[in-house]
Structure formats: C-alpha cells, structure tokens
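Just one chain is shown here, as structure tokens, and it is the form predicted on its own.
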Amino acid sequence: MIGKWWQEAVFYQIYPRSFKDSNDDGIGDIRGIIEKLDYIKSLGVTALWVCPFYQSPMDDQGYDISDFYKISKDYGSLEDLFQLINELHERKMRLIIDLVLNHTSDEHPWFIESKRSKDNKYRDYYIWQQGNNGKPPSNWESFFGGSVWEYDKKTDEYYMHIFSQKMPDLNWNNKEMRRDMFNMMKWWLDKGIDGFRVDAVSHLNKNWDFPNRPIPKGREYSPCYDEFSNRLGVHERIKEMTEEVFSNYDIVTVGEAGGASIVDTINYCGYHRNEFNMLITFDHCWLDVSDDITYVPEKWTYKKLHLPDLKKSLSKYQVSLYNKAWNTLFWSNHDQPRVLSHYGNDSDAFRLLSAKMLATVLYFMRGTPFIYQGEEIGMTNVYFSNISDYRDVEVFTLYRETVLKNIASKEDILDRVHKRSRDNARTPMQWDDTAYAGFSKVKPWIKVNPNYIDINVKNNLNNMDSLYYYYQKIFKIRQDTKAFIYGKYALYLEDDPNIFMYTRTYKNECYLIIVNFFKHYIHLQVPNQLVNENAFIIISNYEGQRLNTKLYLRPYEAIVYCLN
C-alpha cells in the first residue's frame, strides 16, 4: 500500500505549553502556534501534531483531561483552535491532535460521580477494586512510581491509575463509557481535524485477575507493566473504534504503544488489520538503559550506547514492516530527553555535526518523519541544579521515593534527572537571544535553557550552514525522491561499533547512507558491490568525499550517495 497522504507527510510535534506565548502570561498557547505557522511550513513540514490543549488541572501537563470538549484557558479558546485548523488548511497543511483514552483527570465529572457511591451510574466507567487484607488489590507499580492503586475512604475501595494518582484509568469493558468516548471523537473530527495520535493505547486492557508479582530487591512495588500493556483484548477495542469512528473519515490514526514488539506493531497497524495507520513505539529510545541498579525504575538508569543495538532496533522495523505496515520515524518527543544530548554530542565542538548526523541516519529511512519542536535548531537537555526548577510529576515522585527516603543522594538523582527527565523536552522553544528566548516577555512556566543565547531560531535562520537548513534540505530531498519514502532498506556492517550504513532501493534508484556515529576518526572499508565510480553526493555534513572502497570518516561524518 503506497500513496497515502500521511506516508509522504512530514509531521512537526508541538508541545503547546512551551512553543510560543502570544499573550505574555508565561504559557504557550494556540495563537502562538498560529503566529509561527509560516516558520514551520518553511522547514518542509506538511502536518502538525499538537499535544493536549483540553481543559485540565495540569497535573501531567494536559494529559489529565477534565473536559474533552473544552480548551484550557491557558491555551485559548475553541475559536482559536478553529482558526488554527483553517490557517493550516489554507497552507495545505493538516492537523492531528492527541486522543487520550486510557484515563481522565480525577476532576473530570465522570470520576467525581464515580466516587460518590458504588451504585452510581459512572462507577463502572473506572476500575474499582476491593482491598486485599488491608492492602491494595495487587502490588503493581505505576509508571510514575508508587502503587497503581489509590484508596478511597468514602467507598472503601481502590481505583487504578497506571500513571499519576490524579489520572484514574477508564474501564474499557464498559459499553456506555466507550459510546461516550466515540461520540467525543466524532465531535472533534466533525470540527475539521485530520486525525489523532492515540495516547497510551496499549493500556486499554488489563489483567483483571490482578495477580501479585515478584518485587525486585530495593523496590516497594512490582514493575510488572505487562499486566496492563499490549494485551490481546486491546485490539478488540481498537477495531471497534475504527469501525464506529475512524473508518468514516479521511484521517490518519497514529497509535502509541510503549513496549510493543514487532508482532504487536503489525497487529496494531498492519495494512489489513483495520486498526491504526501507524504506530509510535519506543524500542530505539531506551537502548542505553542499565539493569544494574534496582533502587530506581529502569528509565532513570543509563550506560554507554552500543551502536549495533541501535542498528538492530531501527533495522528490524525497516525490514519486518516492509509491505506489511507503515513506520514512524522519530528521535524525540515530549516524553523523551533531547536526542542531541541522548545519542549525539551536545558539546560546542560537535553539536552541529552530530545533530546533522542524527538527522541523516534516521530521516532517510522508510516511514513518516515526526520532528519534535526545537529538534531542527539543536536544542539540548537542560541541567537544573534545584529539584524545584523541574515541573514533571515523574521527577517529584522519583525524588520522594529515593532522596527523601535516604535511598539515594540528591546529586545522584539530579544527574539521572538531567539525563532522562521529560522536562528536557519541555523547556521553552528558543526563538532568539532576547530575554526568555523570545518565547514570552514574562517569566515562563518553566525556566528557559541557558544556552538559548547561542541555540535559537534566529541564529539558525541567519546561517545557511545551520541545522535548520540541513533539515529543510533533507525534507526537500525526501519529497522529491520516492526512493526515500517507499524504497527497500538493507543494512550493511551490522556489527560495526562505529558505522551505520544502509541502502534504499526503489525501482532503478539506489542510495547509500553512511554515518560515523561517534567523535573519533574511522577508516572504513566500503563493500565492493556498493562502490560505483558514477556515484555522487546528495547531502553531507562536511565537504563531501568521493565514494571509494576506502573512506576516512571524520567525527560524526554523514554522507548520502546516489549510486546510479
């Protein structure tokens, strides 16, 4: 299956709270997005994914929704959103929005009613269970730390929350709740949006036996996320919503399923599955986690990246999904650290080279690119020296469960937060070198990264060798060259610890992508079958070198050759 608009699209993800403040209250908003649409379009972007802007108490920065039909006052009004839709469509661009299905805020009217009594109409909209001999129904750990269960004294039962305690999980076994959610989806689609990114969809089905599971040494609860992730019953729910809602509109649906295997991925978005069009998975995002520390959840650990692991991770999606399902290409999002600090080199000496290398190695693969705001200018992780400067609920849970319990030092935890925190991706967009990076004229909701003086949009636009223009060139090449959209992928030098090399082949076209992933110089022996005396360079981050059987690659060097 080829030729769908979303296969040839380039998406740009916006975290509205941190993108652009148009009314000087320190918080980004919808009108701020409208203000920057021409900047985004000039990059080569054809569609936006905007994170939640719904009414919310903001415990998890908008993913805790208290009213699906209203816009948060922080972000503007419905009229602002309708203007955004119109402005995008006038520019021949599209909009997808987050569809949060796993949970609501505990301030949502459904949950307020659900807590009133056990026989309330909305009680079964959520997952309630009796305790087990004075303890929670099971010993499962929440993604945000602590138990997945929260006790309600009034009704003497526990409700489930696999994220924050202020985000109770919905019960997708309840037909009336599903009907209300389907009606909400139709309402938004009828307003003119072009699709959904479906948040945390892999968790819509749980193990209703709620068994206790082994607890690792040093932990209080069991991180048995498979008890509520990627279970087979999820697919019944997705097929139903596709039949009831999605199939009646010309839209794109992008599921999010952390921990999904290749088989899971094909089940979620296979061409003949009647579920999603694409799936966001995170297999390649956590290849440098370590299992040698047990006092913190795995996501807060780290080790040196072993490049063959990354090649294997990315390549299995390229190969296994070919002619079976469509892939997503992304390095970063609102839940990940900045890729330049994560897998690249954010030092002054190598920042630009490594950022261009990372863009080259990923965005010439098969799939639809999803660029996260600020990635195109080289934004990096931020280091806050005080825990109070962070805003992520996960950070405060980690700090409470370790430092405040004398399990780990403040310095240790702050170092982990610096490397892994979601707030790394949520600091304000760096537009220029004026106060607050041009994001706002007043103090923002979270501090600006101090390196905004050097890393900002203005500097990028004023330098033709900047990262912004490199991204622009990549997307132009993709749009002009079908091989980079639909071509077959083949990996070379699979076990090489320094080089990432692959080809893209489509009809009579063939392209070779070579990158040195690290900062040392490398002597490379190019396989003879790839050497072509007529080969020429499509793009590179250095002054290019002719393709030969032997190449001497400089730090983070990236080259794309046309072989025909």
Ligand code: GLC
Given for the second form:
Amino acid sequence: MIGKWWQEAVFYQIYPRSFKDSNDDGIGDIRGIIEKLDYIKSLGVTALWVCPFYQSPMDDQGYDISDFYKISKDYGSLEDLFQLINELHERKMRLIIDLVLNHTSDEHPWFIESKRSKDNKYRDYYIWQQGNNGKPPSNWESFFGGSVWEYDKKTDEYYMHIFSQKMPDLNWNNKEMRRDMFNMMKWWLDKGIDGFRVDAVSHLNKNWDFPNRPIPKGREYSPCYDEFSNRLGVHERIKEMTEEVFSNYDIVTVGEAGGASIVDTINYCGYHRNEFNMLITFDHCWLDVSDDITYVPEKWTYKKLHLPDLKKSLSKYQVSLYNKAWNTLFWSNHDQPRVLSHYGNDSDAFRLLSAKMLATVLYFMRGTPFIYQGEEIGMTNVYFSNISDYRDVEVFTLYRETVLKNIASKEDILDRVHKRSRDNARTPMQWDDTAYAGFSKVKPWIKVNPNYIDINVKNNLNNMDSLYYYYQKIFKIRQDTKAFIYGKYALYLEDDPNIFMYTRTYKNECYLIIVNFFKHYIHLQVPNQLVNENAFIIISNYEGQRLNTKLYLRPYEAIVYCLN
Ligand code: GLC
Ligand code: CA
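In place of the form predicted on its own, the structure of the form predicted in complex with alpha-D-glucopyranose is requested.
Up next: the whole complex, starting with the chain shown before.
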C-alpha cells in the first residue's frame, strides 16, 4: 500500500504547555501554537500532533482528563481550537490530537460517581477489586512507581491505576463506557480533526485474574507490565473502535504501544488488520537501560549504548514491516529525554554535528517522520540542581519511593533524573535570547533551560548552517524523492560498533546513508559493490567527501550518497 497522505507527511509534535505562551500567564496555549504555524510550516512540516489540551487537574500534565469535551482554561477555549483547525487547513496542514482511552482523572464525574457506592451506575466503568487479607489485590507495580492499586475507604475496595493514583484505569469490558467513549471520539472527529494519536492503547486489556508475580530483590512490587500490556484481547477492542468510529472518517490513527514486539506491531497496524495506520513503539529509545533494578524501576537505570543494538532494533522494524505495515520514525517525544543528550553529544564542540548525524540516520529510513518541538533547533536535557525545580509526577513518585524511604541518596536520584526525566523534554521552547527564551513574558510553569542564550530559534534562523535548515533540507529531499519514502531498506556492517550504514532502493534508484555515530575518527571500508564512480552527495554535515572504498570519517560525520 502506498500513496496515503500520512505516509508522505511530516509530523511535528507539540507539547502545548511548553510551546508558546500567548497571554503571558507562564503557560503555553493554543493561541501560542497558532502564532507559530508559519514557522512550523516552513520547516517542511505537513501535520501536527498536539498533546492533550482537555480540562484536567494536571496531575500528569493533561493526560489525566476530567472532561473530554472541554479545553483546559490553561490552554484557551474551544473557539481557539477551531481556529487552530482552520488555520492549519488553510495552510494545507492537518491536525491529530491525543486520545486518552486507558484512564481518566480521578476528578472526572464518572470516577466521582464510581467511588460513591458499589452499586453506582458508574462503578463498573473502572476496575475495582477487593483486597487480599488487608493487602492490595495483587503486587503489580505502576509505571510511575508504587502499587497499581489504591485503597478506597468508603467502599473498602481498591481501584487500579497503572499510572498515577489520580489516573484510575477504565474498564474496557464495560459496554456502556465503550459507547460513551466512541461518542466522544465521533464528537471530536465531527469538529474536523484529521485523526488521533491513541495514548497508552496497549493497556486497555488486563489480566483479570490479578495473579501475584515475582518481586525483584530489594523492591516492593512486581514490574510485571505484561499483565496489562499488549494482551491479545486488546485487538478486539481496537477493531470495534475502527468499525464504530474510525472507518467512517478519512483520518489517520497512530497508536502508542510501549513494549510491542514485531508481531504485536503488525497486529496493531498491519495494512489489513482494521486497527491503526501506524504505531509508536519504544524499543529503540531504551537501549541504554541496564538490568540493575535493585532499587529503581528500569527506566531510571543506565549503561553505555552498544550501537549494534540500536541498528538491530531499528532495522528489525524497517525490514519486518515492509509490505505489511507502516513505520513511525522518531527519536523524541514528551516522554523521552532529549535525543541530543541521550544518543548524541550535547557538549558545545559536538552539539550541532551530532544532532545532524542523528537526524540523518533516522529520517532517511522508511516511515513517517515525527519530530518533537525543539528537536529542530538542538534543544538538550536540562540539569536542574533541585528536585523542586521538576514538575513531573513521575519524578515525585521516584523520589518518594527511594530518597524518602532512605533507599537511595538524593545525589544518586538527581543524577538519574538528569539522564531520564521526562521534564528534559518539557522545558519551554527556546524562541530567542530574551528573558524566558521568548516563550513568555513572565516566569514559566517550569524553568527555562539556561542554554537558551545560544540554543534558540532566532539563532537557528539567522545561520544557514544551523540544525533548523538541515532538517528543512532533509524534509525537502524526502518530499522530492519517493525512494526515501517507499524504498526498500538494507542494513550493512551490522556488527560494526561505530558506523550505521544502510541503503534505500526504489525502482532503479539507490541511496547510501553512512554515519559515524560517535566522537572518534574512523577508517571505514565501504563494501565494493556499493562504490561507484558517479556517486554524488545529497546531504552531509561536513564539507563532503567523494565515495570511495576507503573513507576516513570525522566525529559524527553523516553523508547521504546517490548511487545511480
Ligand atoms: C502515555 C503518554 C504519557 C502519559 C501516559 C499516561 O505514555 O505519552 O505522557 O503519562 O501515557 O497517559
Ligand atoms: Ca498562556
């Protein structure tokens, strides 16, 4: 299947709270997005994914929704959103919005009702269970740390929350609840949006036997995510959604499914599965976690990246999805550390080179590019020295479960937060070098990264060699060259620890992508069959060098050759 608009699109992800504050209350908003549409479009972007802007107590920055039909007053009004849709459509751009199905806020009227009594009409909209001799129904660990169960005194039962306590999980076995959710989806689609990014959808089906599972040494709960992730029953739910809702509209749907294997992925978004069009998975984002989970969940652990692991991970999706399903291509989002600090090098000397290398290696692959706000100007992680400067509930639960329980030192936890926290991606967008980075005229809800003086949109736009123009060039090349969209992928030098090299082939065109992933100089022997006298450079992050059987690659050097 080829030729769908979403296969040729370039998505830009916006975290509204941190993008642009239009009314100077320190919080980004919808009108702020509207102000910057021309900036985004000129990057070569054709569609936006905007993170949740619904009414919410903001325990998880809006993923905890208390009214699906209202816009949070932090972000504006429904009229603002309709204007955003219109302004996008006038620019021939599209909008997808976050659809959060797994849970609501505990302040949602359904949950308030559900808590009242065991026979309340909404009781069964959520997952309530009796305790086990004074203990929670199972020993499962929540993604945000602590138990997935929260005790409720009033009815003497526990409710399940796989994220924070303020995000009770919905019961997708309940038919009325499903019907209410389908109506909500239709309501949004009728407003003219072009699709959904479907949040945490792999968790809609749980193991209702709630078995206890082994607890790793030194820990209190069992991180047995498979009890509530990617279980086969989830596909029935998605198929029903497609039938009842999605299939009646010309839209794109992108599911988010952490931990999905290749088989799962093809089940979720295979061309003929009647589920999603694309899937967001995270295999390639977590290749530098270690198995030392003695006192913190895996995501807070760290080891050095072994490049062949990354090649294997990305290539496996490139190869297995060919002719079966369509890839998403992304390094960053609002849940990941900044890729430049994570897999690149955020020191002054190598920032620009490594950022261009990361863009080159990913965005010439097969699939639809998703780029996260600030990635195009080289924003980096932030290194706050006080826990109180952080805003993410996940950081607070980590702190509560470790430092406050005397399990780890403050310094240790802070170091982990510097490397891994989601707040790395959530500091305000750096527009210029004025106070608060031009994001707002007042103190923002989360501190600006102090490096905004150098790293900002204004500097990028004033320098033709900047990362911004490099991204613009990549997206232009993709748009002009079908081979980069639809071409077949082949990896070379699979086990080489420094070089990432692959080809894209389409009809009689062939392109060769070579990057040096690290800081040292590397002698590279290019396989003979790829070397050809007429090869020429399409894009590179240094003064280019001719293709030869012997190449000497400089730190983070990235080159794309046309071999025809
Ligand atoms: C998704 C979102 C994340 C959120 C979680 C719960 O993973 O991307 O930000 O915390 O779901 O909604
Ligand atoms: Ca505002």
